[in-house]
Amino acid sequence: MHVELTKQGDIALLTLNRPEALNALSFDILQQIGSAIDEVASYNDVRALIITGAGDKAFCAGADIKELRNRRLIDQKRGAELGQAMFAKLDRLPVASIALVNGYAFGGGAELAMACTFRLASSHAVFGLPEVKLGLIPGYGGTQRLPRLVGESRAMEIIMTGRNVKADEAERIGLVNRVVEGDLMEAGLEFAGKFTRYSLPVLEFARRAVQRAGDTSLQEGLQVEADLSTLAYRLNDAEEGMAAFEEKRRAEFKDG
C-alpha cells in the first residue's frame, strides 16, 4: 500500500508513501486515497485530516506518466473522472483537511493540495501544473480550483505557461495559507489546533457557506449563509458559546 492512514490524537494523517517515485499518483493510488478519505469520514473521534508525502523531496510529483501512454480515449476520460471524484471526497468530508506540501507538488499533486481546505508549505515547496508541456491540460480539478484560489488571470498564466510557483509566491498569491520554517508536521498540527476545538457541525456549516461563494450568485450565497447560520443557532453549541462569552470562560462544545 502506498497510502498510509494513521491517527495522532484527534487528527487523521494520510501519507503518500512512494518516495522513490516522488509519491507519484497511479490510478491504484488514487483509489487508495479515496478509500482512506472514506475511512476518515467514518471516524467519530477525528477533528481534522492532514495529508502529506513521505520523504523531504516531494508532496506528490503528479500522475504516473507511464500509465497515461497508449490509452483509449474513453479510458483517459474515465481516468480524469476518477481523479476528480477521489479529490472531491475532500469537499464532502465532515472535517477540514490540511495539505502539508513538503517539496514538489506538480500536476495531480498540486490538484490534491488544492482540493484540501488549507495548504501549508515548506520554504522549499514548489507548485506547478505542467501538463501543457506534455500536450495535455490539468484533469483532476486544476483548471477549476486554481482560479478559485488565485483568480482567473493568474491561474490562466500558471496553467498556460506550465511554470513553477515557489513557496513564497504561492503564499503571496493565495495558493497556500502560509510558508513554514521548521518542522512542517508540527506546524500542521498546531494549525489544526486553532480550529479543531470549536464545534464540528458549526465548522462544517462555515465551510459549506464559503464553498458556495465560488459557484453561486451573491444573492443565492447570502440565502445559503442565512440558512446555515440558522441551523447553527439551533445547536446546543450555540447556546454554550454565547453563555461562555457572557460568563468570560472558554466554551466547552459538544458537537451538537
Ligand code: CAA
The other form holds:
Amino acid sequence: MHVELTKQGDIALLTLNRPEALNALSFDILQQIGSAIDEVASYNDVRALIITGAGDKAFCAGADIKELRNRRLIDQKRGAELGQAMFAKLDRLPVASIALVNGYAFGGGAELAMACTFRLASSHAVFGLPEVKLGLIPGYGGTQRLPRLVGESRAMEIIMTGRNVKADEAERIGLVNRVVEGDLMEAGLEFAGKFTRYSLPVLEFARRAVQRAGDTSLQEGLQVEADLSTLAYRLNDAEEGMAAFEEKRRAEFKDG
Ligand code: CAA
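Take the protein just shown as the form predicted on its own and give its structure as the form predicted together with the ligand.
Up next: the whole complex, starting with the chain shown before.
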C-alpha cells in the first residue's frame, strides 16, 4: 500500500507513501486514494481530512510518467477520468480537506492539492503544472481548478509555460492559504482546529455554497445561498449558537 490512512484525534490523515518515486501517482495509487476518501466519508468521528506526502522532498510529483508511455488513447482518457473522479470525491466529502504541501507538487500532485478545500505549504514547496514539457496537458483537473483559484490569466501562464511556482508566489496569488515556516503537521492541525469546533452540517452548507460560486451564475448562486442558509437556520445548532451569543457563553454545537 502506498496510501496510509490514520487518525489523529478527530482528524483523518492520508499520507502518500512512495517517497522513492516522490510519491508519484500510479493508477493503483489513485484507486487507493479514492478508497481512502470513501473510508473517511464513512467515519462519523472525523471533522477534517489532512493529506500530505511522506518524506520532506515531495508532496507528490504527479502522475507516474513511467506508466503513461505507450497507452491506447482510450486508456489515456479513462486514466484522466479516473484521476478526476478520485479527486472529485474530496468535493463531496462531508468534511473539509487540507493539503499539507511538504515539497514538490507537480502535475497530478498540484491537482490533488487544488482539489482539497485548503492548502498549507512549507516554505520550500514548489508547485507546477509542467505537462507541456512532456507534450501533455494537465488531466486530473488542473485546467479547471487552477483558474478558479488564481484567475484565468495567471492559470494560462502557469499551464502554458509549465514553470515552477514557489511557495511565496503561491501564497501571493491565492494558490495556497498560507506558507508555514515551522512544523507543517502542527500548523495543519492548528489550522483545522480553527473551524472543526463549529457545527459540521453548517460547515458543509458553507462549503457547498462557496463551491457553487465558481460554477454558476450570481443569481443561481444567491438562490443556493438563500436555500442553504435557511437549512442551517432549521438546525438546533443555529438556535444554540444564537442563544450562546445572547447568554455570553461559548456555543456547544451538537452537529444537528
Ligand atoms: N513519475 C514517475 N517517477 C517519478 C516522477 C513521476 N512523475 N517524478 C519523480 N519520479 C522518480 C524519478 O524517476 C526518480 O526515480 P529513479 O531514482 O528510479 O530514477 C525519483 O522519483 C527521484 O526523482 P528525481 O531523481 O528526478 O529527483 P530530482 O530531485 O532530481 O527532481 C523533480 C525532482 C524536479 C520533481 C523531478 O523528479 C521531476 O521533474 N519529476 C516529474 C514532474 C512532472 O513532470 N510531473 C507531471 C507528471 S504528468 C501529470 O501529472 C499529468 C496529469 O495532469 C495527471
